[in-house]
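Starting off, we have a lone chain in the form predicted on its own, written out as structure tokens.
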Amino acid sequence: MRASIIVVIGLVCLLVPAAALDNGLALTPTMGWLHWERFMCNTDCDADPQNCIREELFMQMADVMVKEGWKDAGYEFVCIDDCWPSQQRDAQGRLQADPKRFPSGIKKLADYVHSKGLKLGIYADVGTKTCAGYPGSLGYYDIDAKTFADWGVDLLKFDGCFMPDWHQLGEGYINMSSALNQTGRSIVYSCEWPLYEWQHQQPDYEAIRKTCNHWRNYGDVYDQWTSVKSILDWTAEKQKIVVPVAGPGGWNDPDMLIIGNFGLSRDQQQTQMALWAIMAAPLLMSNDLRDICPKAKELLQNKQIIAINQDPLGKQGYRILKADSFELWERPLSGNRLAVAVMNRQEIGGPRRFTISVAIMPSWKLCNPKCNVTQIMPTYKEMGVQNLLSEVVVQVNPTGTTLLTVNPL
């Protein structure tokens, strides 16, 4: 326990954000929908028209986002991932959409999404090919940036496959960042630079933050609890490196929310939502919003959890304790407030009790003289006025998380 407390004190000293990419975007974490985890590279529209990557899929998601309250909750981006382009560039060297699956073209799709008050994201790759083998942007950064701007694209997810020399990764990402800024259009820049560089060396996060609005550090999320746990473990193990660089304009991206799909239990979905809020992560859902269960929808649209994620102070949270199959995470919030997540990593038995006190959580000192504690999740509950000597007991289901906010009085 003492070692964990030392970690958090060290982190607090480091929580001074580096200079961010100066494009005025992503001052809070990006929120929206992204096709990859749920729909992947399904291009067989004859056999599976409902789920293939084509313009109708994105138009339908835009419609649902407006009709079903997603836009009002803060989700504003409809993002295309890999497998949208034609296999060949046009005669002018420009990327073009697959003519069968996107017959109207990306510009018309962007216009449609914009007509709904939403924004359109697209996908490309820093190397010679995308991860699925479509044309990459190496040698075409300027023309691709201009093409995306001309189409009215609002976000670019820039992957890192098929770069002939990994030493060129940083140069490629920086060049595309510059090319996007030179278009004069506001385009959120989502990088995968550190994900591919960690395979060789520790990335330069100061340079990454100056280049990108958010960046992937770790492998793709899968629709399974093991995958979510591995992302949380990696983030906690590397938190001294990655937490200090996050802040308004630049965020660590632990990958998509898979809530509402097939692989997570109710408690595990709550854990992903809570910890993504604590980590100040982009909230990019990958699910089928046309057919999502009410409980998943309620969780994803929870205003109190979204408010933690979107807190304007923009500090990423971190793990301060790991003991007895519990993890304790906290995030500083604006107004000298605090968000606290208690996660039960045990995967056997029933609900377990965990006691929060100043001995376990030094930041509980904000309760001197008094504070108000509110349980946000799994159910909303006012836990009343507490003080420096209080011990707050929460009950946490296996693989679940209890999320609290602490407000000084």
Second form
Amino acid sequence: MRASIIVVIGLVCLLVPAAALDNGLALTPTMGWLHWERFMCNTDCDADPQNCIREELFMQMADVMVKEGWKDAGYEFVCIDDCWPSQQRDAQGRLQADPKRFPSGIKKLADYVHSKGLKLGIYADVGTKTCAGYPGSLGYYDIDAKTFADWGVDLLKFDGCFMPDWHQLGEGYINMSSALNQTGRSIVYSCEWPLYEWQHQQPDYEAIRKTCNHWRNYGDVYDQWTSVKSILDWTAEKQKIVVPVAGPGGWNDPDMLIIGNFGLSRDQQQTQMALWAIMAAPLLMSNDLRDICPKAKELLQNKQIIAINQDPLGKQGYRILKADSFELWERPLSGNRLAVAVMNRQEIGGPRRFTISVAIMPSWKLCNPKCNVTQIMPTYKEMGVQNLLSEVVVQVNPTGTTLLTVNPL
Ligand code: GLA
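Given the form predicted on its own, corresponding form predicted together with alpha-D-galactopyranose:
Every chain and every other molecule in the complex is listed next, the one we just looked at coming first.
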């Protein structure tokens, strides 16, 4: 009897992810827009008024998000990254926005964003300075959390630069988490704790999950295929450590979607979208929604891919095979369904064929006695009823991905 109780408890521990941050937020991965990758620390509003970090940029993004179907597709957060504050705190020690670039202040901006039915995100840093050299929050966690709550902020991205002693990273992130909690306002807490901790030791992901709603593990995304590949490689190599901690309320964050910019081909953009869905990643676009090509827009607003990303079961997918320059990834979905991504990593030649079967993919067992297979991307295609013995052949372009769903019948 005792032994069986222990076995049952053991099984439950394996099946249930560690306790999440108990703020009721991010039950599915956060969706929105974040300024950093596309607009960086452009503060030169005289020379480049269209693209500098100032209140108009965020108001215009909010307008477009409502007008152009982004909000309806699920993208809800308009997020400010680094370079928004003034170099000086005010007389009460509070952060203040740069008065030239944010003359109306963040509260007004939050009101504007809320009036559109959207939410506002802001950025700060656990150390003495932000990565771009603006005032950090060390010594000011309570004041800053209260200021953000007073302004009506809905998400905080908390960076990890300039922490005088890295041993105190955890304490800093945990203290800010409780400071946010104590404000009584619902604020999604986006951390970079593990990214900075990995430079010294393996992070304690149980603690991170209890503290943050999502967390960056790996370096910044750039507008290039090499960068996307390195993020995928890192995630697959570390999947035993990072995949089990993801779940409703807490997600691994592989960084922004750069779809709609300059560096990725069409196939590479499809790969980023498909794999970010498989990885249950926050979908934070960093692009110029005021001027985005229709194909990129269609991809970013693809309902079926977003549904995979937002699946309520909240299990992160993982790589199950890497062979012959192909990668096969799967993600368990609610209703005993499955998402499957086949990526062609061969960067020469044309489209290549890949055969999916139970022999290479044990979870294909859900096709016993029958399942329904649908290709979601690159084009939508019903692939018919299949069974345990089926061999499903897909075509995959170089650096591209073919994405399927498998539904038991
Ligand atoms: C770090 C973060 C980026 C961005 C910049 C801003 O590099 O990882 O995502 O926030 O700082 O300076």
